[in-house]
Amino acid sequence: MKIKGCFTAAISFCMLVLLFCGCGRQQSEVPEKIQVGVACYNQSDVFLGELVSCLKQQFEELEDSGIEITVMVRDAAGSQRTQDDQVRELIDMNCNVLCVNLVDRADPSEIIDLARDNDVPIIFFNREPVAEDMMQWEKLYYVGAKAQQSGEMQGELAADAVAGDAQTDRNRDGKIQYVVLEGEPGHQDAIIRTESAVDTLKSKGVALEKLGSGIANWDRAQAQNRMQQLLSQYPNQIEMVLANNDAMALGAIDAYKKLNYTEAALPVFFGIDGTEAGLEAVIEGKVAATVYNDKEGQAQAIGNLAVAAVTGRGMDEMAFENEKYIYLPYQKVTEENVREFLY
């Protein structure tokens, strides 16, 4: 028994020595420099441009922790093939973490394969991959916001506007004639934002009549063109414009201005994202309300997660859902609180 006890003690001692040696090696492997590759679907997207600016600022602040951080940004200009090539380039340039804003959320396989083959963690942001793709590897993460919440909030803001101003129903028919300006065709956020906004309005007892819709790809100029087409079909009939983002809401306003509509003939406009231009439009009374997409909070989460994914430090402090997802809540923005969101 004594021999067996001594043998057991010896084994335990050896395991402890190996454990501490292993910990020592792991500690020495923590890099002193982090190279971050940021791949964007299209930096002409206003909200994305503001988010990337916040992300760069966040990495600058994180450098104060003693780790040198280099950030390299690539713009795919709407081409998934270009983005695949750019990710390959970023990996070849020794980036040890990737922050990827997918061109095509349903086609991330090549990027995932490249990252997995080179053991480079990926933080997808703003455009969420499908759940099945997120399960391909344990070092895939997502930071963003829940599209349904933004649509619900837009619907609530629109319902409040209808309840608070009888003039919204200009033709006094007891229904609100509306149009929708949508983002990309088939895009998850565009579909969910539209459906949840309309469903929320109906659940609040607002009678609706949809006149039409237009795809404007999140773009202000395209939204102006689509709105002009809708106005040619429904002159003086549109009472509400629900836009999937602020840029398209502003494009709709541009169309009315170009066609010389009087202020009394304008519908109420609602956006989503809380871009700088969108917030200014709320202050000026051009946009009735918007929904704030927390770019500062997302940038902070992406930055902290990127450092943690490379160094191994702080992963237990991440506010994950299902071990992979970090969602930041939206907030309603009206003329009463809009200045709280301008920094």
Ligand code: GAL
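Now show the form predicted together with the named molecule, given that the preceding structure was the form predicted on its own.
One chain, no partners, no other molecules: that is all that follows.
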């Protein structure tokens, strides 16, 4: 009896020890299932739509490599309020990492609070929060590209086009009369692209005369509208169109077509992004050149970072700047190399 009692006590003790060890292991164990919530500002934005497709494909590839991943995508259709609600819903659905493309890049506080309260890391992408907000919590990251670089490249491409073709200066006054089509006010890629493109052209010795500019919020139809207005003010005077993205460069071309301008009367157009339609337009010689916004590279960085943020593995291999930023380089696209960018 006594021996049996001792034996039972010993067994119970062992079981307790096992239970404790087990609990301990479970607590420090990282979740192997990755549940990604992706929140987009507006999927009708052409570049963004293509970037999100790349991101979905990236997560599929990670899944093929043996990591268990589920992805839920939400589109805020331009409303920060909607996006805040969508993030709350994604967290309620047990997402353990969020990829957020903010609607209002100056207003991420609600999302950051929600994520921090639930210990869900956030990878912001494409729309960069201001630096102070990025400091609010250590589990905030950003993946994107440097606006200044894209503007400089656009300026260099435009300077090359002017140097390579005397016809660009259509009225032969020694200056290039130009207009700018700008993205959303307040977006890191709008003002900076315009300034650095124009500064680069000037630094390359191109004499410029700005005729006007229009805000078209990255959108082709709005750009067509703005361009038609500019054309009614400056008919036959515009020699160059600098657009902050491809969709707006294409919208500008639509305006000329709508107003029945002949091919010979067209200015040179420059875009940024290298969207499918943008690359096509470079191949056809409609857009003189664009700058590739590396959506595949960005998607890959977001995917790898999402896995690392959840599992804790692979964080050391991330190419961070300032501990939380990953920037992919832009590339110049002309008719000479455009085919290298077709996937």
